[in-house]
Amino acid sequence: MAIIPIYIAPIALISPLGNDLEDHKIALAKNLSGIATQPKVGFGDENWPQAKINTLPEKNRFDHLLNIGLDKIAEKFESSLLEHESTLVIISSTKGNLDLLPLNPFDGIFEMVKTKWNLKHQPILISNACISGVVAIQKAADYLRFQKFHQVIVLGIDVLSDFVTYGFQSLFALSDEPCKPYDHNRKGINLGEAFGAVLLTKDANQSNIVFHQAITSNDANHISGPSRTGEGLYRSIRKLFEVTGVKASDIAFISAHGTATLYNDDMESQAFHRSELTNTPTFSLKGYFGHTLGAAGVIETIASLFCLQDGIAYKSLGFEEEGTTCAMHICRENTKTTSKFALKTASGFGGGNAALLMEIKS
């Protein structure tokens, strides 16, 4: 059986970097940082670079930032097209609302969604730690391939919270600077805040970009540690390759996890390097929007759409000195690229590993 191509494209991106596709695109081209200090956040009041939308209201951050980004959405497309019954909506997070706590954090969710929208299907949420977003891609591609559906939208949304900054500066997994990975000085993660949205669709008048497979893997190592040989993330990136026939030769660059901290890094090189993929440029985009969990796969698909669509790989923001195992093709400045694919990685706790791939046309 012949396999449906499935086209990709972005429709939203709302982070400190902007409000729309355009603002983004020219500061992910300009290497700006949404990154920022803020006063008082840590649990003993400590200052902790963050990527905070500062137009959001301290209160139900979730609710306001969604709202805004379901109204931008439906800018652009005809009502027609929202209520069809061909169309499905999957929702990437990994913590909800957290306001609503000890109430379930996800609760109004999809009746949110569902009634702004007059949707004729339940959304569907995809909540596996930081793999969220790419998970929720790959899902929207096989309700594609095996169901009625003829378009998906993919929503990736999360929010700063004190439950979120609490619980990364317990793990001692904060830095006090703006992040710094892959590099030898390298102190941790800065979090962040953002909404994406991606369209799948049958339709190739949507997009000359063709997103062709996403492979999950589990390296169940420890409930927030990686593998150590990066043996997860490395059968993700095997398996994708086997089954598109794709090479590592082929790839024109890696959108990588890189969340600065000190084993994440080392495991991706180790995989890269495995996967033979060390000379292959690679750069990761948590300097710019710090980590935004279940909304960075989908954001950091969307600015792998933009630099397959300029031919460049970004600079990877806060990279001075070679700090992994295993060496990385990491790029310290915009790197122009000539071949068509895009590889981009992501890993999670609970041991979660994919790596998902992409295809531009001429």
Given for the second form:
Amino acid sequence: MAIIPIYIAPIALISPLGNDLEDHKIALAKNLSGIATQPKVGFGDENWPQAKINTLPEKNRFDHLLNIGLDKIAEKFESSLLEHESTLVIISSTKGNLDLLPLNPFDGIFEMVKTKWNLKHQPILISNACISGVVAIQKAADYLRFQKFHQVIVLGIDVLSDFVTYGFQSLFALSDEPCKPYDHNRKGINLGEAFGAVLLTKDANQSNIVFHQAITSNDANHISGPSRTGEGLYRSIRKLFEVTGVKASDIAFISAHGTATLYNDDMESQAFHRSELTNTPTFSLKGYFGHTLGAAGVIETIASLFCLQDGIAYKSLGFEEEGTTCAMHICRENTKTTSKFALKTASGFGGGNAALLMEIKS
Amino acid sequence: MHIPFCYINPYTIKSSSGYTFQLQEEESDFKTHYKALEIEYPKFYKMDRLSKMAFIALNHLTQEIEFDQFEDDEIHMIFGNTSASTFVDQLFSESYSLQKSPSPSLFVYTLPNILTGELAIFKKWYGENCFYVCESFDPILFADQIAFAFQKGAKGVLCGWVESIGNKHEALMFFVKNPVSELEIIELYNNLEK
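Let's compare: the form predicted alone is above, so bring in the form predicted together with its partner chain.
The next block holds the full complex; its first chain is the one shown before.
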């Protein structure tokens, strides 16, 4: 079976680092962080560093951010394209609008999207913990390859909330300092909020970056702890290389998950070691955006697209001293890359792991 | 086409193998359902309702399906509902707003895809899985995702529609070894005699 080429392009990105793609490209290249100490946001009024979008109101942040994000998408596309028979919308969110509790936090999302646009197809909503964004991109490609769609818009969104902050605090997973992925002294995560959108299309005029494939694999190990051996992530990468024919030595960089928890980062180091990616330049974007849950896979894929365009791998913010189970090549500075393939990975609660491969065409 | 299934609500378990189990009174923790399985799996007691129902349904499907004939990554899972994890979300929210002590054991279940993780752990399945939140039961989504899974090399697809809202808990789980049409899924769903 001939594989139809699928192209991927960034559409929109909203985070503490800016409101559009260009803002982010500049901020990321300058290694600016969106993380700042937020006073008294903890359950016991602790100050936690978070990547907070200060322009959002305190109530219904989710709806506000989604609204602004949908308008950004509308700036890029005619409504005739968005509302076309050949267009599908896939949404990635782990928690939706928690201000709606005790009502369903996902209740308003379909309504909001369908109020903006008269879509021909029901939007699809994926809630698969921290790998949601990468899975949403994978599903978008499936719809293009196996069905009659011509373009799929994937959007990822999650916002800060007491609910999620208290939850990670109760798991002792938060860091009281800006997070330090893969560092010897890493203490845990910083939460963040963001909206990101990408286009997957069969139209080669839309982008010079090809989406090859994404593979997911479960750890089959623990619902909230990563595998000790990196099994699921390793299997995702191995299968990704198998089906695409790409080798570890072809990879320019890994935009990894890197939450800066002790166990996650160790797990990734093992999976990359087993995949012969020990010497591949690797970075986490959590030091820039914090952990944005359902948005993470989408916004980190956008940042990886910037890297491919600029021929660099970003500095992994927060990293100083090696401290993972297996050795890794963590980028201490923005690093020039020599090949055209980008590997994006994600791992999350529920044992999910995902690996995604993209290539820039010259 | 015969589609092996299991249907569960607080009073009933029913499966395509002919098994039925009835309770006189509603049971929201599914303990009696679990005991009827005669399986030792203490993790069951820690699970949220979505995971409990999925666990019980899967174990009934094993009456009809030899899951061991598949490699550990050949079964894909496609699950969905309308309410995500709202029920546990509310319990976790109360743990900090009312009981003044955020509960980590509740927090980890505030993600609907935890249930696919639970099934993967129980069966040692490393295959692909995804959880969808839908406005209502969506046979088109299931038919499409099943077709994609087989295109990508799955040998079997375990599907579930698992809901827990207020006092309404129900689960439909079914297993297919070939693509099925949207109409076949609608027929299965409509003929459940809930």
